[in-house]
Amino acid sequence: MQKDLVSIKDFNTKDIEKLFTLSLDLKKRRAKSEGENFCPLKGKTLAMLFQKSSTRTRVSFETGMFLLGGKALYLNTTDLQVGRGEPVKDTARVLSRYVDGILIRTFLQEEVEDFAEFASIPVINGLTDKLHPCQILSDMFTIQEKKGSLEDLKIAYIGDGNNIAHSWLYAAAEMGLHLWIACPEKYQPDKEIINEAMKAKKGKIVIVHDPKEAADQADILYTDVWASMGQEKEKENRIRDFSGFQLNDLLLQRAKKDVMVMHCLPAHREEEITDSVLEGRHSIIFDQAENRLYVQQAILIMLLGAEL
């Protein structure tokens, strides 16, 4: 398979599926106290490269290492040569030497491409402004955990156009989900990967502008930030832009009776989501959290060669 984690196109459906079953199975081994003694990454380490902030791609990559036997170091950036202009395309070849695999939170896609380029050893998008792939593999193992298939479900994105929408659109392409995408006109996902995923001709892949339209009858409703990291100065426009796009509980009374609400955290409550809708009885958030935990640790298994 695929050496990368780059996007969710470096996975294909059986390597999903492969993900999916690996991460339930590391589930019950924790739930049963069956670790301690499971170390297939021992001997491995991981390098984590940050350069935003980060609470749950962290801790659940760092502590998901250390349950599985192997050791990961957390650099920021600007602690790092790269950060004073060594080249990219260095960094990646000399950490090809120490580590086993290297995991990169920043902001531009293209610095992720950049290492998976010229490393020669797995790359992982621990998430940048274009793409959050852990996230969303984690978000449908949540569902299908929860739901019992991926199959024949309404899956309602409402918000912002950002990375999140981005990665449920190269889901969706490639595991044939029903996605309708809800966000303010000027705030719509870019076209070429709307384009691009609509051309796999897999599932039903909905764009529109009206809140309500998409959130009827859905059976998952799903929410993220307004300003994401690095639109801060945005933050007042964009509150007003995105009126009529909280997940409240009137948009709640327009999905299936059993809907449930997930939200990839840190969340802004009152704003995107209201407190009531978030703390309610539809919502799967801090479970949807917590299983960040198992696929990453799959991840993980599957992507620094060792297997089961």
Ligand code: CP
The other form holds:
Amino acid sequence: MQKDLVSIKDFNTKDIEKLFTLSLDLKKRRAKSEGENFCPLKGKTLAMLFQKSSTRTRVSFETGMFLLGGKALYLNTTDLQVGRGEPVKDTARVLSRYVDGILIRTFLQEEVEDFAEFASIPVINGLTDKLHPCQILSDMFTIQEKKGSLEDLKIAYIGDGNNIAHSWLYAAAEMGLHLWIACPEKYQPDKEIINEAMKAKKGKIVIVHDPKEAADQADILYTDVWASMGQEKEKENRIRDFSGFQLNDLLLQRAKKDVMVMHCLPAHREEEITDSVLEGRHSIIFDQAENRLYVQQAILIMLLGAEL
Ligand code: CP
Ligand code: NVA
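Would you mind generating the form predicted in complex with this ligand now that we have the form predicted on its own?
Whole complex next, starting from this chain.
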């Protein structure tokens, strides 16, 4: 098991299977109100460094630490000395003397990787411009929970070739998923990541530019915002460029009858997804959001806790 989770590549198939088993156990404990006596992170602290906004990641990690008997410290990076130029390598080493784990949400993937290199404690990527591993680990858990397995499913990601698409590509490579990605030509995922994922020869990755092709007979339809955090100025251009990529009732009709609609949230209704699809009977979006809690608790136990 690797020390950190900076990318899905840090977890192998066995780690991911263990993660799902533990996540399900945590979910059952919570449903039966048996969680109170389960405190594997008693006395542990997690520093949560955020340079971007967050609802789900912040609240689920903070609640997750609390429920496991530990404590989380929310730290806005502009309030820290790192926001005034203190080097990451110094911050990482100092925090390693105080806390048991670091969660970071920032812009550059390299910053998370630098933290991981210099910290002696686990570092978890809470989203960068490039990747969002916690989200996709949790999303695979949701699919497995609802469909029974990840095998033989057509997972169609339609929209921007962003951090979510990149983490899906790494997930597909590791777990052997049948992943279709449909993005406008100008907004393809990073070529190196596509090549790396395709080289894995596990699963089937198909890149297309026509959302209809991706949606045809899909088991999962997944989308994300067209303008991610930090791209707000491009929003108007992107709305124009992504025309035809909206997850709407017409696209939904092309998928299997029992298709499940997913979105990592936050969503922009009537842009990448219509209100009727988001609120419709195929949507599992709020169950998907709930599962972030259990999967991240499991990540915390696996990285910060003693071996179970
Ligand atoms: N999906 C997700 O990471 O949501 P937040 O930005 O609210 O954390
Ligand atoms: N692609 C989105 C995901 C938000 C969870 C962003 O980076 O803003």
